[in-house]
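One chain comes next, on its own, written out as C-alpha cells in the form predicted on its own.
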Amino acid sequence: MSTPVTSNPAQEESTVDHSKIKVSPEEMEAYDQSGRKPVLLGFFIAVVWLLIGTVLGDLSSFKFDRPDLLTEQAYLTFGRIRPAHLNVMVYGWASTAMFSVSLWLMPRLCRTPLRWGNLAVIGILVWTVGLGVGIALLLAGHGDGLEWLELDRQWADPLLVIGAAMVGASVWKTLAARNVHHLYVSIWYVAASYPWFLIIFLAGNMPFYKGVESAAVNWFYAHNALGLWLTTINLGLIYYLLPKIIGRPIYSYWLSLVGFWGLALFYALNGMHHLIGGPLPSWMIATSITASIMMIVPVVAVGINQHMTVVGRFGAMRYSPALTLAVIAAMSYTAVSLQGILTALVSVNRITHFTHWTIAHSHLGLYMFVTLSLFGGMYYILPRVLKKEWPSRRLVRAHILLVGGGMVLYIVALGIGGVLQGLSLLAPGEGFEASVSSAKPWLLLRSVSAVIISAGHLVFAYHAYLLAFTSRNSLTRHPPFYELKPVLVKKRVP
C-alpha cells in the first residue's frame, strides 16, 4: 500500500529526505515563510507577464491567418508583437517564476532559512524594471534584431543582470548557509542556473560581435538559455516534486549526476546546428552536430532516472495536479531532447528549418516542458507559503485540460505543415506559394489552439487569485486533492 498523496501543507509530512535528516512540519514551514515576500512577488508578478504574453502571442497567431490585422499602428505589427511575446514569456512569465521556485526550493533543500530574501526583492523589482523598458523599447521600434536577444542592450540589458545576480547572490548566500553535507541533485541545478545565465546572457550581448560571428554568438546565447537557464531550474524543480509527492526517493544518484554534468559538458556547443548550411566553419557545425548527438546521454539517463522514479506509482496522478504536470513535462523535457537531436541532422535539418516544425518544436520545450513545469511547482508551493488550499478542483482540471490540449493540438498542427512546408520549399517545380498554402490550414488550427489555451491561463489566474484572497475559512473543509485512499491496492491471494 502506497503513501496517500497530498497537497495539504497542513498534511505534509517529510516522507522523502533528501538530506537524511529528519526535519519536522513546523521546520519546513519555516523555511517555506523565510522567502514568503521574494516567493509570492515573483510568482505574481510572473502572471501578469503570462496574462500580457498571452495576448501578444494570440495576436501574433491571429495575423498568419489575417495578415491585415492591425496594421495600422507600427506598434501592432507582426514584426513587433511577435518578438515581445517571446521576450515576455521567456523573461517576463517563465524567468520570474523561476526566481520565486528557486527562493522557495533551496532553503527547504539547504535545511536554512532564505538568505538576503530582500535583496531577492530588489533583484526580481529590478529585472521587472528592465524587462517593462525593454518591451516598450521593442514596440517602438528600438530593438538589437537578433533572436532572444531583441531587448536594448543599452537600457534593458544591464538591469536584468543586476536583477539577476541579486536572485542569484541570495541563492548561493542561502548555499553557504547550508546545514546539510549532503546536496540532493536540485541545488546542482538550481545553484549553476545563475552563473550560467549571467555567462551567457554577457557574453551574447558583447557589441563587437558583427556579421558572422554575430550570428554565431546569438544562437550560442538563444539554445544555452534554454538548455543552461530554462532547463536547468525546472529539471531541478522535477526532481524535487516526484519523489516528494510520492513518497519515494529517487531512483538513481548516480545517474541525476550523469544528466547534470553531460547536459554541462554537452549542451553549450549545440547552437550551431540552427546554422547548418550558412557561411560558418564546417568544423564549427560538424562540432555542434556532435555535441548535439551526444545529449543523448543525459537525455536518456534524465529520463530514465525519472520515470523508474514514478512507476508503479502513476496512479497518484488522479490526487495531485502537481505530480500531474511535474510527469507531463519530465516526458515533454525527454521528448523534445530526443526531437532536437533528430533535427540536428543535415538530413532532416534541410527539411524542418527555416518552417513552422521549429516553432512546434520550440513549444515543446517551452511550454510542454518549463511551462508546466511551472505551473506544478505553482500548484505545490503556494498553498505551503500561503497556508491555504487551492479552492476548486474543478478549476484546476479545467486549467489542465485546456493548457495540455490546446497545446498538444498546437505542436500536431505546426508539426504537421511545417513538414509540408519544408517539402514543398524542396520541390524544384513548386513556387513559394505552394508552401505557404501547404501550410495555411494548419495555421489556423494553431489560433483555435492559441485560444484554448489562452482560456485556460484565464482559469489559472482566477484561480490563483482566488487562492490569494479568499479566506481560509471559506474553503472546503477537506482539500480537494487529499484523499484517504492507497494508490496502488495489493490484491488479495485466494
The other form holds:
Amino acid sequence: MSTPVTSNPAQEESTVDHSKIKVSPEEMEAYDQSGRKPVLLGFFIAVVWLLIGTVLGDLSSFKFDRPDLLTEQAYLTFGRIRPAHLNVMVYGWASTAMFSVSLWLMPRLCRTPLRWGNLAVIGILVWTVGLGVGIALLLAGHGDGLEWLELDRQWADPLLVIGAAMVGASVWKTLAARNVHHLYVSIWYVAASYPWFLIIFLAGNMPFYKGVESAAVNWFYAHNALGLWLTTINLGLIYYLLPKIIGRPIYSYWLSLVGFWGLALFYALNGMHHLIGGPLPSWMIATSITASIMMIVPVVAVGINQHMTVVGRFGAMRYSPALTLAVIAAMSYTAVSLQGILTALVSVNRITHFTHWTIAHSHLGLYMFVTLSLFGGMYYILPRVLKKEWPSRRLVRAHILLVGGGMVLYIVALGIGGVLQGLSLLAPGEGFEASVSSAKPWLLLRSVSAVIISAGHLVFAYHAYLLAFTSRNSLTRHPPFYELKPVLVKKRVP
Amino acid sequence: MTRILVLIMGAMATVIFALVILVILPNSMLSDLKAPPQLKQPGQQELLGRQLYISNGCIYCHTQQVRDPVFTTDIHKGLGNRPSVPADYVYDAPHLLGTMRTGPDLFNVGTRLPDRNWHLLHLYQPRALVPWSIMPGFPFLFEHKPTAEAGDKVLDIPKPYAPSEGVVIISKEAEALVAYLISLQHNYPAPDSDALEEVQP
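Next up, can you give the form predicted together with the partner chain of this protein, since the form predicted on its own came first?
Time for the whole complex; same chain goes first.
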C-alpha cells in the first residue's frame, strides 16, 4: 500500500522524492476513475473538433492551389475557412483535450479524487457550445476581426470564459484538497494555465482598443495563448509522462524551476515580435525582441531537463507510443522555441515576416509540439480511464508515421517556400508576381502533406472509436507495443 | 515549490507585469494621439466596406503597413512614400495590420490603384486582370441575374470569365468594399505630434 506523504524538509527540496512515493495500482485507478466523466467527454469532443478542423485546414490549403475552388458561397471563402480552422484547432481540439489532460493529471498529482467533476463536465459543454456558436458566426461573417480572437465577443466569448473558469475551478479545488506536500512541476504548469488563460483572454477581448493598441493587444493575446496556455499544459503533461513511462525521476528540480518561472516572465512579453518593423512605438517591439531572446533561458532549461531525464532510455520509445510522441513533442518544443527566437531577430525577420514561414513555424508549435503531445497523452490516458487497451498496434504505428511524416513534410515545404517568398518580397528588382510563383510549388507540397496528415487523423479517430465503443478488445492483456516490434527502429530486440 | 500561494501570486505577477508593459502603458501613452489633418475619417460606405474586409478575412493575406526602410524594401517597392506611424491608424478599430503578404500590402492601394472598375472586376474574378493571381474571387458579393433591371449596375466581364448567361450586377456590398479599398491612401507626410516623439525616443 501507499506510504504516508513525506514531510521531511530535506526531501522537499527535490522532485526526486516523488519517485519515492509508492502508490498502489488500486489507488491510482481510483484517481483515474474519479475524473472519468469529464476526461472522456473532453477527449470525445476534442476528436470531433479535430476532424472538423482537419477538413477546414485541408480546404484552406487546397484553395491556394485552386483559387477558384468553392468561391460561390460566402461561408466557404478562404478568409472565413482559414480562421475557422485555427479556432477549431486551438479552442476545439487542443483546448478541449487539454481540459481532459488537466482533469486527469490533477487527481494523480494531488493524490486525491477529482473535485467538482460535474462542474468540469458542464464547463466543457459550455465551452463547446460557445465555440460552436463562435465558429458558426465566423463562417456567417460575424467575427471580431483579430487573429486568434475572431470568435464573437458578445455571443461566443462569454461562454468560453465561463466554461474555462468551471474547468479551472475543478482543477484548483482538487489542488486545494491535495494530499501531497510538495507540488510536482506538472502541477505548476497546469494549475497556473487556467488563471493565465482567463486573464489574457479577457484582456484580449476587451472592445475598447483602437489603432495600433488594438494590434498590441491582439499579439499580446495571440502569443500568450500559445505561451501561457497551449504550451504550459502540454509541458505539464510531458513532464508527467516522461519520468512516469521510463521510471526515472526528472533530472533536475532546479532546472524545472528555471524553466517554469523563466517562461512565465519572458513568454508573456514576447507578443510584439509579430509586429517587427510595424507602426508601433519602437520600445514595445524592442522589449518583445529582448524577451524573445531571453526565452533561450527557460527553453534550454526545459530542453536539458527533459533530455537528461530520457537520455539513455530512448529505446523505451519502441514500447510506448505515448513516450514516442511525448519525446517528439518535447524536442519540437525546443525546436519551435529556438526557431521563434531566431525569427524574432530583425535580420531574419526582414525575410520571413509576412511569409508562409510563419505558418510553418506555428504548425511546428501547434502540431509537432502541442498536438503530438496530446496524442501521446491520449495513448496513455484513455486505456487507463477506459480500463482496456488500444486494440491495434498497426493502427497506432500508421497514425504516428502518417501524422509525424506528414507534418515534417509540411514544415519543411512551407519553411522553404516561405524563405523563397520572403527573399523575393525583399529583392528590390522583383515584382510581386515572383513572390507568388516562388511559393506556389511549396504550397502544393503542403496540400499533399495535409492529405497525409488527414489520413493519420482518420486512422486515429477510427482507432479511438474502436477502443471506446467496441468491447471486442477489452480483454487485450498488454499495451499495443508490449510485445516489441519496433516502431521507429528497424533492429529487432531480442 | 510547496505552496499554492507562491504559485498563484508568482503566476499573476508575471502576466500582470506583461499586461502593464504591453497593454496598459501603451494605452495611456497613445491615448492622446491625434489624427493627421489629411487623414480622412471613414464615411458610412467605407465603414461598411471595412466590415466586409473583416468578415471575408482579407487580413489573412494582406497587410496594411509600410515598414521601416532601414531593414526592409517596402518603400523601394512602392508600398508607400514613408513608413506607417501610429497616427495613421487612429480610426482603426479593430486594427487590420495583418501578418501575411500572400497578396500585396494595401496601405496605399487607393493611391496605387485608384480605378473603381478595376477593383470591381478584380474582386469578381482576380484572374481576369492578373493571370498569375492566387486570390479567390468573391462572386457572392455580386448578384447574378438573368437580365438587368432598371437601376442595376452591370459589371463588364471579359468573355472567358463571364457567366454563360445572364448578367452580373454590382451590389451595394461590392461598391462599399471598393470604396474602402480606394480610401486607403496614406501618402501625406508623417505627422510629428508630441505624442509620437514621446513614444519614439
